[in-house]
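Here we start with a single chain on its own, the form predicted on its own, put down as structure tokens.
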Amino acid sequence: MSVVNEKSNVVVIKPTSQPRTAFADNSWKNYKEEGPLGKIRWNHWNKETILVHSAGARGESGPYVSIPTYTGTTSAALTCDELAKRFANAVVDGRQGKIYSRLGTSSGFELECALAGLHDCGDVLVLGSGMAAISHLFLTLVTAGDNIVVHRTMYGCTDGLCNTILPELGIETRYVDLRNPEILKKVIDDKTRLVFFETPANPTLDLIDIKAVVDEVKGRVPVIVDNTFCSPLGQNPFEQGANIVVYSITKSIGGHSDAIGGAILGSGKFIANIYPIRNDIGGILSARESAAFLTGIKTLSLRYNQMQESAREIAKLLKSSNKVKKVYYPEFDEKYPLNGQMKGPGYIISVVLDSLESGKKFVESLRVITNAVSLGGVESLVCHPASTTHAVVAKEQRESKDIVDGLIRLSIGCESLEDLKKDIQRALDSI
């Protein structure tokens, strides 16, 4: 509501106490519902075929097998009426790169089409990073005085957003252990606006039964799943009743550690609510980055399957070692595969060694596996969460989530399995 002081000619926009439109209009409920763009899914093809033909002609004739990348920032029009018409239809024309690249690009839209097809959902919006996706999503749903419910363990920057930034904006965060969904009976109230979790969770690989959470929530608020660890090949949260899915597409979807991006997936009407937020806050994914993802996504099934098979063997090797106190890997969890929720255990393994010193010695003794943050690329990576990805989390709070000083996270890549096993064994022997 705006108030004009006639004497000083000052316009004041008063804060609202009403729920955000994107929450109140229930547009988040049906993930298959189409929005202003209509049907952008790829019909009748299996995931492997959709992946290969991302950014292709999709049955249309044209001069290119893969569309060219247009990096210009603005699109010209011959008449004022023509450009005005595009602005009036910005959710469609802007998304497809026909106005200004902060509103969308043609390569970004092709990436959105591919991701929608892989998940059979109404629409997708890509953004400049996974954290851009999460922050834009939360700010679309919550306002001061609201609260959100999140799982006890998640990516360090998401933790920082929920633990520090949102409370400073007047938004309460409620951490719970969603491996026991019945706890939701106690924490959801009339000011709760979302339930958010990763499964498997970063970095302890907690497994959460999506359907059990959805059943407990009973449609009162959106259930949002960060599916970064699994990719659409390892798990489709929509199949278990999730309302919204979010990704850091930097990871396995891109797969080559050469581009940063994020994505929000859900109902077309809900994505239409997020679109103006992205325009005004500015979390756009550039055309060049979108093009890199369109190249990387084509080989996702080849990469993911090899990485997963190698990880299975490496997890067994680590579990058999007397130098390792604990191995976190979905296949070793008694809940796996959560009644078919997971299609495979994935490529991430976390291990607990007896001390920080042992962890550092292990990491620094590796030669094939690279000491670096991130995950999901063709190269195998190792990191020490307590001093890197989760360093922003207070030690006491971090350890209450099982992120101890001796925890090491491995992302298994596409190198020779023999070389990876020798590298890990050598590092274990050095402790």
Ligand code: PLP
Second form
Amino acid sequence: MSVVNEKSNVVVIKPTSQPRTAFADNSWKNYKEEGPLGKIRWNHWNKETILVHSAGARGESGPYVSIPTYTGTTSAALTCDELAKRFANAVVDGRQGKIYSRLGTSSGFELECALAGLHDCGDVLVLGSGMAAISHLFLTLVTAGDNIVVHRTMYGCTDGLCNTILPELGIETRYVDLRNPEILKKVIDDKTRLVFFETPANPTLDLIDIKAVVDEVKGRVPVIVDNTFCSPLGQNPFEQGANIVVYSITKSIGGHSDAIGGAILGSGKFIANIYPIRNDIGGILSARESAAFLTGIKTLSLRYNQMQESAREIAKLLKSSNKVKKVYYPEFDEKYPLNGQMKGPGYIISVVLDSLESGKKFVESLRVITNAVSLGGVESLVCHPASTTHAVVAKEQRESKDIVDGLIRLSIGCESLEDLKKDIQRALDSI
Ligand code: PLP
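Can you swap the form predicted on its own for the form predicted together with this ligand?
Below: every chain and molecule of the assembly, starting with the one above.
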């Protein structure tokens, strides 16, 4: 990047055609490499214990079982030297909330440490939403003239980012079906900067073999997995060789539909590359939201296990009905569990009914399960992707990805299984 002082006193920063530093320096390669923060040594604990002790376990905030939430934006220092020292160590001190809250907060830092422990990865950054995490991540790795490779189906706003915003910035998106990873032989070239997918994918629950993708990519570009549907309990993509993991923590990690947030996980050096981008673009997770996540995360394993057990029963009930044309649930997919990649089938089920009318009738006949977007909370939700989460995807394109008008997505929560089954049966009978 060059700076040109023109006679007219205009300072011009010329665009650069170089690959982004975070891509070119290979910092994304080794997810275990620790960051300057130093990872908490959680490794001797099982995930359930990490979850329960995630707030306050660093012991830096005093002898609390849950850390106090400090919502102030700026942090005072007695001397100029002291504040200068914090700035010099910004990547550490800023993230612990010792400078200014856009650079990090103590509760956000605590959450980052817990997520790192759950995945045994080098470092984590939390952001203001799942979309903030995904967009900051892409902007860290790609620039005009580059291309990215993504799976054919994904969450609607991620799709919007890939099919509209990135192309408008001069970045090409290549949609492929990663259920057949050999396709990567044809699509990756020297301008490719990342391969991105969700597995199971939203909303058709396509299952992608992470290791098979990694084997095809051969370390040329980062393999990034959005692990939102599974949570850290259902699948750890790093174990299969993924380089970077992203989450909408709004879903099962928070679990109560009361806080929105996202997270990027990877090596310490890679996260250090994204940190200044989070500061300058500003997609920070606030202290109050972080505190809500630190409460929600404690019960993730209890919630996740119950939601999954209920979903298994409900998926069987739906499959046995002649009103349902198709049930998408990982356990019914012949690839499941992908050589141990998935630890369980999860709590999301999609079904295809014969028409939009039947779909509407089904949704509107439910009394316990609520018609609302989002997923992963303690309350069961139902949604019609074609008219809501995926409405931004053109109908023709939607249908080529199996997101037909009769597709309904269910997120099973923690209500009584008996009540849920009765609710589903009533809705099926109404069609
Ligand atoms: N990724 C997946 C798989 C999602 O389902 C969602 C939202 O539903 C997102 C990302 C975006 O997350 P957020 O709503 O927290 O921005």
